[in-house]
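Take a look at this single chain, the form predicted alone, given in C-alpha cells.
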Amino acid sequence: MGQPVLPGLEAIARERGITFGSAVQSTPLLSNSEYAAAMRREAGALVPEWEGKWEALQPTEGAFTTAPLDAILAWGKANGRMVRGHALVWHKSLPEWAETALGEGPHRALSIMETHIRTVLRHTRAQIRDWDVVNEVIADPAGSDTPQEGDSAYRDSPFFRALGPRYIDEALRMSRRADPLLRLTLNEYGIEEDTPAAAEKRRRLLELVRDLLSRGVPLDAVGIQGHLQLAKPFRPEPLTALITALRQAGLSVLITELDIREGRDAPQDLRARDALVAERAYAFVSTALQAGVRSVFTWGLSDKFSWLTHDPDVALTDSRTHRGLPLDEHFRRNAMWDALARAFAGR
C-alpha cells in the first residue's frame, strides 16, 4: 500500500482557524487542469494576481472590462473559495490614460479615483469582502533594493504627485462610501526582514497608520506582503514587534504575497536549496502566526507560474529557477510545503 495523501495546506490551516490562500491567474485556472487541481487542493482562498488591477479593469477611460476577474469569482464561487481583491490604487499596472489624467490637476485626479473605486467595488461587493485599497505607498529608504531619492516617507507615485499624501485618505474614504462593510487593507512590502532599510520602512508604516487612525480615516487591516529574500537576514523579534503594534492599534494583519527569492549564489544541490527556503518559510510564517496573524497568502502555488521564474529583474541568471513556492514546476509538494504545513499545524 502507498503512503496516504496528506490534506492540502488549506485544510491543515483551517484546523487551527487559519486561512491559507494563493494568488491566482485566470488563464491557467481555466485552461490548465493541474493548476486548477492544485488551487482546489491547496488554497482555501484566492486573490487575483493581475485581474483586479487598474490596467486590467479599466484599460480605457470609462470602459471597464471585468471578464478575467469575473472568471476567478465564478470559479471561487463554484468551489467554495473566498476571493480578496488586489489592488485598487497602485503606482504600477496603471494605464497610460490614467497616468495622464492624474497629471491634469487635483479635481481630475479625485474624479478618476472616485469613478474607478466606486465602479469596481459595486461590481465585486457581492463576493469580495476584503480589498487592498492602497498598495505600496511607503517610499523605499536608503539601503533598499530600489531606494527613493529625497526625504519623503511617501512613494513618489502618480497619485502622490497629483494629491500629495491625502490620496491615501481619499482612496480609503471613497472605498468606505462605496462599500461600507468592506475590510479596507493597506498593503506593503520591504518591512519583513532584519535590515536597517526594513527597520526604517517599518517605522514609516507605523507612523502613517497611526496618523490615519488618529484622524478617523477608515482602515481595517495591514497586509505584509512577504516577498522574502534569502540574501537578507531575518529575526523573529522585529516582525513580532510590528505585528503586535498594528494589532494594538486595532488592525488585523495578513500575510498577502509570500514567496522566497533565492540568492544569486544559491547552492547547486537541490536539497540544500530547498532546505534553506523551507527554513526561512517556517521561521517567517510561524513568527507571524504566533504574533496573531490568521491569514496567509502565497504569491502563487507553483514555481511554473511564479513571477520569480518569469520576471527578468528577479529571475536567477543561470539555467535554474527559484524554488520559492510550496509546489515545484511540476506541481509536486516540496520542502516549503512541508514547512508551511508544520507552521499551520503548530509544530
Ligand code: G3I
The other form holds:
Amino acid sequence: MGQPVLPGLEAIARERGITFGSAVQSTPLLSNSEYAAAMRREAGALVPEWEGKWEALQPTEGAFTTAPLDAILAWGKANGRMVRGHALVWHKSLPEWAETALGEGPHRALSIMETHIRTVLRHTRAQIRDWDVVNEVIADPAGSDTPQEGDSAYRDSPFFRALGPRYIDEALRMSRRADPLLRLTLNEYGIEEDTPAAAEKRRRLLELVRDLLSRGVPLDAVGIQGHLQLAKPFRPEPLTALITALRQAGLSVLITELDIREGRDAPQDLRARDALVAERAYAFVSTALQAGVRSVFTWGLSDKFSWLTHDPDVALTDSRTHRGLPLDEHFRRNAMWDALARAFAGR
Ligand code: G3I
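Here we have the form predicted alone; I need the corresponding form predicted in complex with the ligand.
Zooming out: every chain and molecule, the one shown earlier first.
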C-alpha cells in the first residue's frame, strides 16, 4: 500500500469555498508528466502564463495563432479545470506591428484593439469567463523598483500614448460589448507591501477604479498580482484596507500571480530561506482570505519553471535560485506549500 497522497492545495482550498489555481505553460503541460501531474493534483484552476497574450495570439496582424492557448483549454476541459484569461491589453508581449499601429492615430489604435478583443473573446467565450482585460495600467511611483518620471498616475504605454487614459475605458467597454457576461478584471502589481511607493500605487488604483465606476465603465474585479519581495516590509493592515475598499466599491478581488522573491541578502541555509518565504506567504494569503478574497493563483507551481529563475531582471545573482513557489524544482512540496495549505484550511 503506497503512502496516501495528501490532498492537493486545490482540494484543501475547495473545502472552504476557495479557488486555488496556478499559471500554466502549454509546453511542459503537454510534454512533462511530472508538471502535468502537479497541475492536476494542486491547481483547481489555470491561467496561461504566456499563451493568452497579444504576442502569442496575434503575432502578425490578422493572423491569430491560438493552438498553444487551445492546448491549455483542452487540458482544462479534460481535467475539469476552469481557465481564466490573461491579458488582453498590456504594454509588454505586444508584437511590433501592434506597437506601430498604436502610433498611427486614435482611429487605428481603437480598430486594432477592437479586432483583437472581439476575436479573442469570441474564440474563448465557451471556456474562459474571466479575463485580465487591462494589465498594469498604473504608473510606478517614485520609490518603486522601476519608477516612472513625472506625476501621471497612468503608465506611459503605447496604448496611453495613442488614446490617453480612455484606452482603459475603451478596452473594458469593447470587452463588455463582445461578451456581456464575461467577468472583466483589471490586474495590477506593486500594491501589496507596506512601503510609501505601494501606498501611493494603492491610492492611484482606488482613484482609478472609483473614477471608472462613477462613469459607468464596466469593471467587475481587480486582480492583485502578489509578486512579493522579502526585501520589502509587509503588514496586513494596508492590504486589508485595499481589499475592503475595492469590495465596498462592488468589485471582486482575487490574487492572480503570487510568488515570493528573496532578497539579495537571503540566508544560505535552505530551511531558513524556505521558512521566510513560508511566513510571508501565510501572512499575505491569510490576510487576503480574511478580507474576503476567494480566489488565489500562484504564478506557477514549481521553482523549476518560474520566471523568478529565468528572468535576469529578478533572478538571484549567485549560484542560488529563488524558492518562491509551493513546489521545489523537483516538484516536492515545501514550506510554502504547508503555509498555503494552513491558510486555506483556516488554521
Ligand atoms: O518569445 C517566445 C515565442 O517566440 C515563443 O513562441 C513562445 C513559446 O514558448 O515563447 C516565447 O518566449 C517567452 C515566453 O515568456 C514564453 O516562455 C517570451 O520571450 C518571454 O518574454 C515570456 O516571458 C513572460 C513574461 O510575462 C512576458 O510575457 C514570463 O514567462 C511570465 O512569467 C511573465 O509574467 C508576467 C505577467 O504576465 C504579468 N505580471 C508580471 C509577470 C512577471 O513578469
